[in-house]
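The chain that follows stands alone, in the form predicted alone, written as structure tokens.
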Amino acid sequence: MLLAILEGMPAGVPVRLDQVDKKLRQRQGGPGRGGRQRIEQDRAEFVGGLRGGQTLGSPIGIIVRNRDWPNWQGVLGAGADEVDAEKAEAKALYRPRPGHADLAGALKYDRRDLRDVLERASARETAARVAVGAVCLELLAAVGVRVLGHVVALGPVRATPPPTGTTFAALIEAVEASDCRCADTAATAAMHEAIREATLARDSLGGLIEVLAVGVPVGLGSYASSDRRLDGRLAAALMSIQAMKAVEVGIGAEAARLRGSAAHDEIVVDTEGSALAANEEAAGSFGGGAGRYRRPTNRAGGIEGGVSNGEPVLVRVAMKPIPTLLKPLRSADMRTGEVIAAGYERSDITSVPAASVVAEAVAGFVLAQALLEKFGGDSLGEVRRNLAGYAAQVAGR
């Protein structure tokens, strides 16, 4: 069972429980998933902080139960009388998987059975983060900020970016129509083929996930303190997801290969007050509340100097292939030191589409946290009033 406690959420935020469960289902979906997804059917049980579909301002308690637990009784358990030594030894693991926390964790915590490491290092815990993130996304939506995590590459397949002028609503619709959570239908078909080939080869695939947030007001984060930089906080949150190996903001590493004149976003002034606003629903050019100032491009990914600049916040995170392989790599038996094939636990060929839902959730948490730091209040009404006053101030500059 997973228990998540979310503190600091203002009162009066409408929370659609079906949307929270929808995000949990999306986290379990996608082609290339393993047997566990046929066992688990996650749903969120709210045990505090909510009444009648609205937050109360008190801590929010969410439970996500583990339907696989009966299969592990006698093997895992907190009390000495909850573990059957014979059953536990039958399930014990001594062959660490390259690329997993198994070996480093066992050495760090001086554990004999690798199961003590892998069960906690497992991405199963992200179900709780998705549930919490779903609540944060409800707060963001209530003040006009929308967030989407989607797949832009899986294995060797890279999606074509959506056409210029694609609305955010249309992008969401295209992503959710794809079981790979990819807006490019041709790429989705190619991803299926790549997964099929990897399955036949008894291998696994990684990919690239993009998180896009539109309607983010200028001024979230800070340049004054390193630990409050919005880009740094988003990067840390995304890298905290299991199997993630790299994060980029905007054009990311490409900026290192360009001259400054081609790497930065020019600033233009919307003197008529409507020319660019008419296109604010476009996923690539949403005006996020920077007054009359706009950027014809968004190479910075909506963040400059650690502060949101009013353009869409765009970050990408690279996920490595899952390290649990049907055709294991070489490892060592930790009891004998013998070179032997790594251990195998039921696993996925890929979980990149599911990970995009997790990335969306953790980014939503960071953005909600930064939003409340800037416009905090005890109720949604107070947050909205604070945001409206700030928007009027910015509009007058």
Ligand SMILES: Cc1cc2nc3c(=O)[nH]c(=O)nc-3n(C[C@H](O)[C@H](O)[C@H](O)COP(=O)(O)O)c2cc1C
Given for the second form:
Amino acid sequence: MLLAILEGMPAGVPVRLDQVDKKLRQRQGGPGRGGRQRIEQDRAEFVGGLRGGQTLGSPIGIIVRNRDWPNWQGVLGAGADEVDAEKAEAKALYRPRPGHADLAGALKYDRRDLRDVLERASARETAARVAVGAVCLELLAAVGVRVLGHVVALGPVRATPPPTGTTFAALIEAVEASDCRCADTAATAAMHEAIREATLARDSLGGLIEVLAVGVPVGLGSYASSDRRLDGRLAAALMSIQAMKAVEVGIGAEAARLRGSAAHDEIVVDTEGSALAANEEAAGSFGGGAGRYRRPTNRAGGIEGGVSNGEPVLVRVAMKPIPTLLKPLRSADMRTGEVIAAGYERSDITSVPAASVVAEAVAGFVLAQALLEKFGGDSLGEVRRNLAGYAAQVAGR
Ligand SMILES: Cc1cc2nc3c(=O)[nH]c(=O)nc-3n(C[C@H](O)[C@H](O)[C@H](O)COP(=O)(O)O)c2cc1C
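Right, the form predicted alone is done; let's see the coordinates for the form predicted together with the named molecule.
Full assembly next; the chain just shown is listed first.
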């Protein structure tokens, strides 16, 4: 069972429970997934902080149950009398899998059975993060900020970016129509083929995820203290997801090989008062942007000096291939020291589409936190008034 407690959410935020469960379902989707996803079919049970589909301003308690718990009774019970030694030994693991926390965790916490490590280190906990993130996304949507996590590369397949001018709504529609959560239909087909080939080769695949947030007001995060920087906070949150190995903001690593004149975004003044396409459709009290200041490009990914600059926030995160392999790498039996193939636990061939839902959720959490730091109030109405006052201030500059 997973238990999450979300503190600090203002009262009056509408939370659509079916939306939260939809996110949990999306986290379980995608081709190349292992048996666990079929067993589990997650649902979020709200056990506090919500009444009639609205937040109350109190901590929000969410439970996501493990549907396969009955299979583990007598093995993983909490009490001394809840573990049957024979059953537990039959399920015990002693061959650490390279690329997992198994070896370091067993040595660090002095555990004999690697199961003590892998049950907690597993990405299973991301179901809780998705449920919490889904509530944060509801707050953001209520003030006109929308967030999308999608797949831009899987294994060797790289998607063609959507044509310029593609609306956020059209992008979401294309992403949700693809079981790989990739807006490019041809790339989705090629991803299926890559997964099929990796499965035949008893191997695994990683990929690249993009998170896009539109309607983000100028001024979230701060340069004033290093730990308040929005880019650093997004990067830390995204890197905290299992298997993520690199984060880029905007053009990211590409900037290292460009000249300054090609790496930054010029500031132009929009005398017509029209909004940028991507931010245009964001409804709500602010709707994003930086008043009359616009950028013809968004190489910075909507963040300069650790502060959102009114352009869409754009971050990318690279996921390594799944480390549990049907054709295992070399490892050692920790009881005997004998060099032997690593253990195998039921596993995905790839989890990149699912991880894009997790990335969306954790980015939603960080953005909601940064939003509340700046515009926080006890109720959604108060947050909206604070935002509206700030929007008027920005519009006057
Ligand atoms: C949504 C998601 C699903 C995952 N599924 C698996 C899996 O089925 N098998 C596996 O070996 N690793 C899986 N991983 C990756 C491991 O959890 C991760 O590689 C491992 O915990 C080691 O952490 P590190 O890669 O960050 O060092 C998954 C990760 C995510 C985000």
